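Single chain ahead, written as structure tokens, the form predicted alone.
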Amino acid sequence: MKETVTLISGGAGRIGSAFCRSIVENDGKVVIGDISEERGMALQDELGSKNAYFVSLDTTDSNSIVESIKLAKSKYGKIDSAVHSAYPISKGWGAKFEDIRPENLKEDLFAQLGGAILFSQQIIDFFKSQGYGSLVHISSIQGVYSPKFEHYSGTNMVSPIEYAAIKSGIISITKYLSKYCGRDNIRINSISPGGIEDNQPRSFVSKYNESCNTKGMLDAKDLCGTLLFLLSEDSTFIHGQNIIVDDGWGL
């Protein structure tokens, strides 16, 4: 990753911040795109202003995306790659299937699926003018497999149906755009992580881990090796692929 520049949407979030740290540790530079200035600036200070640059980025707003790309190019002179890991949710996120409200569904589908399309639209336009680029989307095992509802039994947790729809849509977007940009020297792939540990109920974690091979629930940093591979020249001829990192949960 030496001297490469990567723009990361949701860069101050749980997964995004792990990506930022890993890229900088491997001699790359990151543009931290996020709606939270407080968390974004704190991460910039942690990584150092030479290696990291925070920009305000709302992936539901095309103008915000365009401005963040302009600022990134102004700072570093180029953007070699981009990662879309923003995860905006409505106040009604996580409702049971029977309790979904139209206004929340509309907001979540646009914010997450629409945001992925809008971010792709603008960064691909930039990559075309630059002559190259690599884009990685973050999907989920829920975009590949049906939920294991028995894992949720006895908890207040829900596996939202809109999450499954969004994450399977991310994979479709990845494949569509990879073919769409097939002659433009632009690579587009996605990663589907398994569950990321986030203080889930012990009973859920125990059942979840039983479905895995070794570790079970992952840390965000467990995704970084796959990301670095997809951003590097080692994956030059990998196009339109969705790489599952789930410790065997889906087997």
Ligand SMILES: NC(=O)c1ccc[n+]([C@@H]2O[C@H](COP(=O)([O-])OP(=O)(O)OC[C@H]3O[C@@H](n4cnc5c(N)ncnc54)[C@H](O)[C@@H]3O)[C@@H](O)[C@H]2O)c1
The other form holds:
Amino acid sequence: MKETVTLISGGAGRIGSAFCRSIVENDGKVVIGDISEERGMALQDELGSKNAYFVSLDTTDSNSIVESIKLAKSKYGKIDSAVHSAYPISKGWGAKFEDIRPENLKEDLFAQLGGAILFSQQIIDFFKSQGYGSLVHISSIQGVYSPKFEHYSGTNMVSPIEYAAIKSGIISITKYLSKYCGRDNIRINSISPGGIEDNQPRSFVSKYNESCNTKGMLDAKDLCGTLLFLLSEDSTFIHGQNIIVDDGWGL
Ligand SMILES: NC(=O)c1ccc[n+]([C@@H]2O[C@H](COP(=O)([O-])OP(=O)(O)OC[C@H]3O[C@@H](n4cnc5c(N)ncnc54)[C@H](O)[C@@H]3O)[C@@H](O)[C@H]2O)c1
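Mind sharing the form predicted together with this ligand? What's above is the form predicted alone.
And the full complex, kicking off with our chain again.
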């Protein structure tokens, strides 16, 4: 990642911050784009302001995306790659299928799917003017497979139907845009992670882990090798692909 600059939306989040740390550990520079100034600035301080630069970014607002790209370019002179890892959720997020409310649905579909399209639109416009670029979207196993509902029984966790729709939509956006601008020297791919361990109920974790081959629920760090590969020249001819990193959960 030496001499490279990567803009990460949701860069202060669980997965985004692991990506930022990994890129900096591998001698790259990151622009941490996030709505949380507090966590974004803390990560910038941790990684050092030479290697990491926090910008206030709201991926549901085109002006904010354009401004973040401008700030990133003026700080580092270029943006080689971008990762869309922002995860905006409404107050009603996580409702059961029977309880979904139209207003939450509109907000979440727009913020997550619309935001992915708006972020892609602006970063692709920038990559076109620069003459190259690589974009990685973050989908999920929930966008590829149907949920294992039996893992949720006895907990109050929900695997939302709109999450499945959004995440399969992210894979469609990846393929569409990869073809749409592949001739412009722009590569677009996605990663579909399995579940990241985050204090989920023990019964859920143990059932989930039984579906996997070795580790079970992952740590955000476990995704970083795949991200670095997709951002590097080692994947130059990989276009429009979705790489599942789930320890075999979906098999
Ligand atoms: N955590 C998991 O188990 C898991 C598994 C598979 C896929 N994913 C996907 O990975 C991505 C990142 O998830 P995460 O676990 O890191 O979530 P997270 O909530 O830890 O981080 C998301 C980040 O996005 C930021 N954000 C929210 N709204 C924003 C907006 N409008 N503009 C910019 N930033 C915004 C938040 O402040 C936060 O820092 C999501 O697309 C999620 O669906 C997560």
